[in-house]
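Just one chain is shown here, as structure tokens, and it is the form predicted alone.
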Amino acid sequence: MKSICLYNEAHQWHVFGRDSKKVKGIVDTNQYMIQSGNRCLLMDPGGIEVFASMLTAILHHVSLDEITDLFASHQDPDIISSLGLWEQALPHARLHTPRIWEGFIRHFGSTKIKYMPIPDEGDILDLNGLKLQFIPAHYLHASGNFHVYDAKAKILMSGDVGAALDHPDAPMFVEDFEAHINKMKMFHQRWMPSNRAKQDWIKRARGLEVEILAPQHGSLFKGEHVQHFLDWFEALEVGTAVA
């Protein structure tokens, strides 16, 4: 599984993902971890087919008992069904997800892990004096679901907001905007299913200063891409299965 040090300054952001050892059929999936100072914020850590090549990717770079905190944007196999084999390499960690959420997260083989709900209008995470905010994003595409924005790095984990589906062997950037448009299009039109949700999501958006759109599949946007794709969404119908 590769590694990527996103943003490092005062603290660290490292993206996890293209794991050319994933079983196949699997979605390949990326995973985000905050590292300020002793502590880190695991989000959206992924399947229980990539925990193992994922505790082994962390472990170069911080020791199990820094992970204090974990975040899952919202209920999906993808993003959290590893849930049971972490809770027994972190039994000091908490989980924040969506309030609504936790009764059917639990699912996963949780029983003992301290869970933090999210309130649907969103919280504050201190980490080791990092404030992180938990922005909603609710029906994108989960009824309950948050995105992490960090104010001093610019980044903006948006879960499956700008997801694609690609190549294992994808760059972890955008390179070529038209041409990622294919990869991505149905991906939305599809999984989104509310145009007015949507609205909502890209006011908050650009109401924030990011540099990265860091989503849970597919390259990352960076610079002028990630107008490029606000641009692109807020302009795009979703929901069109029912039609």
Second form
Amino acid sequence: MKSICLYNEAHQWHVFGRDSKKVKGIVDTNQYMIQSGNRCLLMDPGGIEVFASMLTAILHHVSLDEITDLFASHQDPDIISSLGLWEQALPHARLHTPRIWEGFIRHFGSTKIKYMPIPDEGDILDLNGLKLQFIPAHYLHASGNFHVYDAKAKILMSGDVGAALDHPDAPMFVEDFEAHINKMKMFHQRWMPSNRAKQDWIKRARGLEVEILAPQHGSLFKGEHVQHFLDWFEALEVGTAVA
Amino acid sequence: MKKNTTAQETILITAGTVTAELNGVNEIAKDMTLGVMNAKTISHRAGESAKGFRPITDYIEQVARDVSQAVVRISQDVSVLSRLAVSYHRYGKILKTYQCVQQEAGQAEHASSLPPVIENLERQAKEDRNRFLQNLEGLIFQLNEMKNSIRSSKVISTVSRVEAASSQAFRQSLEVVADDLEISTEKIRERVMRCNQQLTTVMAQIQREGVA
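Could you switch over to the form predicted in complex with the partner chain, since the one displayed so far is the form predicted alone?
What follows is the entire complex, opening with the chain shown before.
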């Protein structure tokens, strides 16, 4: 699994993805980790199938006792079905997740981990002095959904917003935005059910200073491509499966 | 069954088969109860000549009741065994995953944080295996008990045939009761034997495989 450092100042952001060992037929995912001193937050740590590769990759950066917090943007299997495996190594970690999904996420074989339900209006996580915001992104695409914003690093981990179903060795950053549209258009039109929710999120995202928009699938948006994406998404009609 | 099926996977399949066999046993026990009611009516009509047959019908009734109760008890234990098999299977798989990570992450800077997790998982897998084996042994014991109690019913069917012979008018009807009892007990015995055989196979497989 590839690992790239997105930000390296007083704290660090890492993205993990492009797992060459993953089982054929499962969608490729990006996993994220913020390291702040001796505490780490794993974001959307992935499905069961990528767990071994993900844990191996992480051990090159931090030890297990430094992973104190997990975040699941929503309840999908590619986001958090590895939970039952993670909690064997992290019995004292806390899982931050939309409050409505706790009982559902427990189906992923989780018995020990401490749940920290995020209220609908969002919350702030203090990770060793680093303030991280859980930004509401409900109905994008899950009915309870959050993104993680780091104002210091100016990175917005945007879950399925900005996601593209791309080939497994796609570049880590979007290079040609126009060419990238084809890879994400159908995904956003089909997976995102609500134009109203989308506009609400656009308004919220435009209020943040974002240098990197980091989705859970496909390439990340950096610099001017962040604005390109927001403009494109704002104009896109979603929820199109309903005739 | 596939050659590479683990004991934990085998028991999940076996549990389903055993449950089905036990349901079959229960149905036979119900038929036995109906047969007993019929036999009681016949022996009542036969009067004094079928007097010796009455304690036999009481006994058959008791056997049918005991079998039904044992089926309920054993079925509950089979269900517990399935749950234990799932847990045993799960921890075995988790342990293997972590062992793979340990191999892969051999050179990683923080690989030293893995061994305590693996030791803990090994302990958990061992505990699960012991619990699973204990339950399995208990189940095999109960099935053996059931088999033994059924064996004594076979003797009763022979005795009932002798008693039937002494009631001239109702001889044929009472012989049918004796035949039914023999057929039912044989069917139950076969089903119990099959359950026992399957669970014993799983037990042997676990012992061959060693710790998860």
